[in-house]
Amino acid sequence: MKKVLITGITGQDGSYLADFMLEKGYEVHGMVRRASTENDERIEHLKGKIHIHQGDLLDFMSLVELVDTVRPVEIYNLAAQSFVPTSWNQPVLTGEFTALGVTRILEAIKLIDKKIKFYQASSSEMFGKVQEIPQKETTIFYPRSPYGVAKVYGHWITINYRESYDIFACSGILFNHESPRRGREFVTRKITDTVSRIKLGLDDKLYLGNMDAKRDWGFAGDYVRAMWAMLQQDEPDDFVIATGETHSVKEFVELSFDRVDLDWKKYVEVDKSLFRPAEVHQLIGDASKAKRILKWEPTISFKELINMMIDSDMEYYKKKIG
């Protein structure tokens, strides 16, 4: 049976990501920080069927005892310092784990074994002041946030040791990508969460930053299956996975109060401490190339991705308030 390691696997896309891979066959193992209190609800239902190991991005000789224990025929880089406001308050911290994070597990791979196959999860605030609209693999970075600066770093050492040691290493820029296993500090979560929370009578109040920004917002379900494809090509490469679509924060506002049949206008106030130091207005991307060699197709539309969400936060409050 063919060995995975994922790094972040307790986070979103790492709990994803490690259901697609058990459906696929593999064994799958987990890195995880110590920590005094255990973060695994989203891998809860995934107890006694994974390994989980400790491991941490900013200590090297953890990560070589891992890779060297573990023996995966693919890694996959999911973990980080990942929300962009907690990077401005923790720059030097973001640039650790986000950016030499990657480095120390290159060089761990370089170190046991090269065959050791390499995904690292690229972000597309690496555009942030965008230079061309869509975005695609060749557009010029221009990012506006140190954990844009940090996956920068991490996208290019990862082009440097595949072409510096033959280590089979991909990146894949993902655009914004949602579910219900979202983190709620993630303003999209924050809004199926808080919506959820002022239907059932338990807020009253949805504060919001920039509601004018746009994204490109698929599901990370989908996403996943980007990832593992690029893993399984003859020649590694970098590819843009997103959905083609752009939607302003006010758009998922919106369409989050129409299903539970409520009027936004009564319950959101913009508040100015939530924008950004440097604003990123607009992203879109070109996911052709991996429509074109992977066969990529996002499954889930922007409507559905949040009626999914909010149906979940619903459920979720309801059995809490019994």
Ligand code: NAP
Given for the second form:
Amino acid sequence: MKKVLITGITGQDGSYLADFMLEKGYEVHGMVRRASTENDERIEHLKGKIHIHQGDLLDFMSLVELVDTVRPVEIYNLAAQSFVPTSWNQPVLTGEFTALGVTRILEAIKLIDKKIKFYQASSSEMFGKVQEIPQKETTIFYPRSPYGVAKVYGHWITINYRESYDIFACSGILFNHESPRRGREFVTRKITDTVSRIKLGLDDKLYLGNMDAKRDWGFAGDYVRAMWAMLQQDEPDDFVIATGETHSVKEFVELSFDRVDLDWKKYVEVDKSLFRPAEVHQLIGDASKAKRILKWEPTISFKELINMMIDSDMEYYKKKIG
Ligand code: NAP
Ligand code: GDD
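Requested next: the structure of the form predicted together with the named molecule (the form predicted on its own having been shown above).
The next block holds the full complex; its first chain is the one shown before.
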């Protein structure tokens, strides 16, 4: 049985990728960092089906030992400090996790077995102040946050190890992708979570920052298929994964309140403290290379994604209040 190692398995993408890899017949191993409380909400349904190991992107020897113990055929590096606002408060730590963490894993691969295939979770945040519309693999990067800068490092070190050591290393430049498992601090889940609470009388206001920001939002379940497809090609390469549509935060808000038959204008307030020191105003990706080579297509529309997230949050709070 082929073994896969996923870092960041407790995160949104890690949990969807674990589901997908099990369906594909892999033996799934996940790395988790030690915490004083359990943090396995997203992989609870996989208990007994996957193998969990402790390790940390900050600790090189933990990565070496883990790769040596598991001996996977593929490693997906999804672990990172992934929340953009936190990267201004903790820029050095973000660099340690999100940038240097990538080198540590690549070094572990180099040391133990250069035949292990590697996937790096790169990000559309690298395009930042966009230099071209839509953004594709050849678009010049202009990151606008310490997180974006760290991801540019992770992207290039992946390419560098591919070119220097002949490691099968791919970088997926994924545009924003969401789901009912999205962290509640990200804007989409913050909206669907709060709208559900408002509908059920558990909250009365939704405070947001820049509602004019636009993103190319897809469904996380679709995007993990692309990660796997990249590692199944004959040659390693980098791919943009996106829907090719862009929508504003305001549109996301309107459709979310529509789903529960409420008028958003009565509940939404702008909180200037939520604006960022430097904003990424608009992202829209061109995934034609992935469509052509990986035969990848998104299956969930913007509206379907919002409905899925609202319905899931409504169900969660209805159960909670009984
Ligand atoms: P997420 O939900 O925030 O998950 C991040 C994961 O990284 C969690 O499992 C977290 O563990 C783990 N982690 C953080 N620091 C670590 C460390 N020092 N050592 C070991 N594990 C650590 O992120 P996501 O949305 O699934 O995204 C997955 C990856 O794709 C990230 O690298 C993100 O930057 C990138 N990305 C995401 C998107 C998107 O729209 N979702 C788009 C482009 C790229 P804990 O549970 O212990 O916190
Ligand atoms: N989080 C948040 N909270 N964002 C808000 C809010 C709010 O209250 N109000 C407006 N926004 C705007 C932000 O200013 C930003 O322009 C947009 O909503 C999206 O913010 P996030 O959902 O936090 O995501 P992100 O685009 O900054 O980063 C996500 O996508 C990247 C890919 O482009 C993360 O998943 C990153 O890890 C990922 O790399």
